[in-house]
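Presented as structure tokens, the chain that follows is alone, the form predicted alone.
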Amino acid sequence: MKDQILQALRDLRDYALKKNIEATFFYHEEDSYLMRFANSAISLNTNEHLIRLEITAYDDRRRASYELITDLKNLDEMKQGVDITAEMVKHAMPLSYQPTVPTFKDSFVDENGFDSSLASLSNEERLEYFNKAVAGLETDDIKLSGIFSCGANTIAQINTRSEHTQYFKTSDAQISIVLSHSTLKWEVIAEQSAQKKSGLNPTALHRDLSYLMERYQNDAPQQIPLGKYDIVFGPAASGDLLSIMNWIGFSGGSMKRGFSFISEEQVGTKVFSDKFNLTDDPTCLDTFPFQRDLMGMPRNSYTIFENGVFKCFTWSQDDADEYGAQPTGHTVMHKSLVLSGGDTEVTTLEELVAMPRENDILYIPFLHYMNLVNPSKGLVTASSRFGALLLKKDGSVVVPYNVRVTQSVLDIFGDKVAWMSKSQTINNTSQSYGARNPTALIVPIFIQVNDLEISHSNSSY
């Protein structure tokens, strides 16, 4: 199949060259499988095979793109797409800058992140996974919902500047399981990400769900008072906070557009806690990485923050063209962010609950509906959901109703960071909209941040 894909791209390149059209070709093929549960039953079980071809034509500072859903057998249809794009670019408004057309210096193939056994899981295997993860946990009142998404992603590229090609293939799985009480309305969640079949571990999800259900069934729920709390964020919460920094933090283009809380003058200065070390690491297969970017630039480990000091912005090629900067190998569909662990030995929620504490600790594993309040100040807002706990300093545990956190990431990851767990985990942040783009981050299992304010506290679930 790889040879067939690359040959089709070469044929399209030849066609564009014969017509004197400057063009790039971006091929995206996905095999996607989704099993969804609701009310303790399978509510959707579907799969799709899609091939997208994006053609971009260039004429000096003019650029136009055309995308079609097609099939490898439909080469004539793809050639028509080339003609359409060539006509479109004639009418495009010129950009204020000269866009770079990629020139691949050699051909590149990366299939290290592909596991055929994960990509081709059967319905029976997905169902068996769910049955193991929730064995004995469902009742007449406690219902199961969730998703098991898995599949394969293939990307291939060519352009009229070079005969060389790029080819990437990955496999991925994202599992999210929620158990909810039909009358009391509480919800607990456990999630997992996998890059290969051996990474699937339903026993771990069963352990996490069992412990949370024990707390939610036996500990008293309450509306907690407003005020400041020492908060421990779980991996999903930390992952969402890091993800939003892709847009309002270290992106050079966002900074130039006034959409970042970091300025050029802060390069080389301390922005976050000295415990905060963030890299973009394309060698980490669990993040479904690009080891070359879509311009053909090799990608190596890229330090963004070191001991809280901001080292440098990330620059995609197009942003670099627009603002006269140097691209940093970040013309990619997603980064491979890794937040280093700290030195606190705690790996499970049970261990966190058992730790001695001088103050009450609010545990927030999941942030719901996170949104921007003021990107130039790093201010975000979100509510807790799915398994929050209030760990009282006397050793008891309370189940809090949902609360809202409205804080700047400058405070969350600043000097208020008390500790990070030494152990890290994978947080899958893949979205189900648009073309398949498996995305994950590596984060500490727990991060404690002291003295953060709760702005709203619900009176019920």
Contents of the next structure:
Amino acid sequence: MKDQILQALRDLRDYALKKNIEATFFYHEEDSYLMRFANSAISLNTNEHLIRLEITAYDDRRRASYELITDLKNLDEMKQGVDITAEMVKHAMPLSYQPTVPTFKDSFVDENGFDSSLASLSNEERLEYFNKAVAGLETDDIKLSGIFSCGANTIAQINTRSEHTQYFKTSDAQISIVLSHSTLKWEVIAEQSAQKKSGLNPTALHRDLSYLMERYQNDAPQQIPLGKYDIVFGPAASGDLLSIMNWIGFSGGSMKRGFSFISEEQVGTKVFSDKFNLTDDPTCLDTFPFQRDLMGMPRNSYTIFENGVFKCFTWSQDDADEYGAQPTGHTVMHKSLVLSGGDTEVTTLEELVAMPRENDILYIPFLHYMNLVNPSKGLVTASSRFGALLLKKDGSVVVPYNVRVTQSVLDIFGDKVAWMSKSQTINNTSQSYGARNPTALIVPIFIQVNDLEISHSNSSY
Amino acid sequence: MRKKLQEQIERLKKAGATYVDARWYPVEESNYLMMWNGNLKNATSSRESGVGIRALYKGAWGFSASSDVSNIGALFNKAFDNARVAAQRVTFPVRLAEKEAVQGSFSSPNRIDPFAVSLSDKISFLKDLDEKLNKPGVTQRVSELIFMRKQIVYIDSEGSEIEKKIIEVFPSIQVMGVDSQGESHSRKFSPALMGETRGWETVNQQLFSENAERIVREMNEVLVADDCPKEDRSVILLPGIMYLQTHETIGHALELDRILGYELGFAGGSFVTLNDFGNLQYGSTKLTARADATLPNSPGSFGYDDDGVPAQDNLLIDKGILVGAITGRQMVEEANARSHKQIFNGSGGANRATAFYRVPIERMTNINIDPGNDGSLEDIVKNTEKGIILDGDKSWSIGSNREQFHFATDIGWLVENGQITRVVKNSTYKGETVKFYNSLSAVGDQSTWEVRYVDNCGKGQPNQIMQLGHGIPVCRFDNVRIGE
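Moving from the form predicted alone, what structure would you give for the form predicted in complex with the partner chain?
Full assembly next; the chain just shown is listed first.
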């Protein structure tokens, strides 16, 4: 299949060259499977096989793109796309800067992240996984929801500047299991990400769900008072907070456009807690990485924060072209963010609950519907969801109704960070808007931040 | 192609499927142009075609889709196989509400097909706007044009065959500036419904010119304004934020699949229960809301939904009492059965998919609030002792059951003793949904009512971006916390 894809791209390149068209070709193929559960049934079982081709034509400073959903057998349709793009670029307005057309110095193939046994998982295997993960946990009132999303993703590129190609193939699975009470409306979650079939472990999810279920089934929920709390964020919450910094934090383009809480003057200065070490690490297979970016630039581990000191912005090629910066290998569909673990030995929720504590601790595993209130200040707002717990200093545990946190990430990851767990985990942040793009971060399992304000506390679910 | 689809539908029926439908998109096109600070950053077009198949077997759905229609039989088989596996885990077998077989068609009203307009003309429009936005105080300026065109052929095993030709046009402009503290602020404009068609003719140069001037002026006022106070006030929501309030806390809260728990694994549920229909005092008696897919010339009006059910105008909230929901054929049957009473009389015609490769789910149509009897915006301001007028959707975050929310807006104008006093920046408000709507104390008349378009409503897994509308008057709510 790889040869067929690359040959189609070479044919398109030849066609463009014959017509004297400067162009790049971006091929994306997904074979996606989604088994979705709701009310303890399979509510949706889908498969989509889609091939997208994006053609970008350049004429000095002019640039235009055309994307089509097509089929490899349909080369004539793709060639028509080249003609359409070439016509579009004639009418495009010149940019104020010179856009860089990629020139691949050699051909590159990366299939390290592809596991055929995960990509070809059967319907029966997906169902069996779910059945194992929730065995004995469902009742007439407690219902199962969630997804088993898996598939294969292929990206291939060529351009008219060189005959070399880039080819990336990966497999991925994202599992999310929710158990919720149909009348009391509480809900708990367990999640897993896998890049290989061997990474699938329904037993681990069963253990996590069992522990939370025991709390939620037996303890009456409470509205907790507004005020300041020491909060322990779980991996999904930390992952969301880090993801939003892609947008309003360390992106050079965002900074230049006024959407960042970090300024150019802060490079080399302390922004966060000295416990905060963030890298973009494309060697980490669990993040579904790009080892080269889409301009052909090799990607190595890239330190963004070291002991809280902001080291450098990330620059995509287009932002670098526009603002006269050096590209940093970040013309990618997603980064491979890794937040280093700390030195606290706590790996499971049971261990967290058992830890001695001087104050009450609010455990928030998941932040729902996060949005930016003020990007210049890093101010975000979101609500807790899916299994929050209030760990009282006397050792008891309270099940709280959901609360709202409206805080700046400067506070959340600043000097208020008390500790981070040594153990890390994968937080799969894949979204299914548009084309498949498996994405994950590596984060400490727990991060405790002291003295954060709760701005709203629900009186029910 | 139609004949092939009919044959395959019949074949699956014979194989044991209780229901089958096919949505064939012969063509779907989009065109996106975005100019940022004078640079045409995006000049993108797209084209796609393909087929999506839905099959029902022993009470379970299977779905498959592909752009490759060379082996259409295999695609139908895949949908059927997916349904067969899904049938191994069924708790409430899917039943579909009765409907008439329909032979119909729908075309979006438009005079000038935007895809027939030259790229040069479109860019010239953006360039002209960009120059108008390039004024002192403006650090970033963005002008966008989004055009969509799709042809959908729907065929089902109950004898319906429907063809839809949909055209959408979404133009918008935005300016940003930085205040003396280094904080960014923005102001934007996208036109409300105008006239009876929505082709290229609605991209109105004069309207955009006037509003370009206005948003630059208002943003510059925000840049030198004080922060929004942190206190309780009456909030007067203009359509530019009231549409989103309605969208998030009436629209999504009343999607019947959410109410029944079908989105709990992702987007969340709803505080509304089946027992609430006919009983819940959702808002004050000034609140009447409806799902109106018959409103002419809006993206929320589409002729027939993707269950083949004709568009309807259904009441959701009648003088404050919850009476209806956003529904499709499957969910109304399940809701009636689960509640042991007839809450819903058939499908509300709101089951839609965003593309051939996505499955239809309950989506908002035009979720509107009826105009009230409290006069114009000036009248409402005159009758407000201590308030704030808010406009512009800067940020929104809603609880997982839509029970509480936090919004930030682009601009606020304080109101004291019936007079607008001054502009404030970083305006926010928050509340609990039912308490908030029960504090609705004034609803503007027809002069304040606008139909706002939404081009990017997200829902479902895999996620689907849908286009819809909101017909909204100016509304005032009392004792609302602002500035947090």
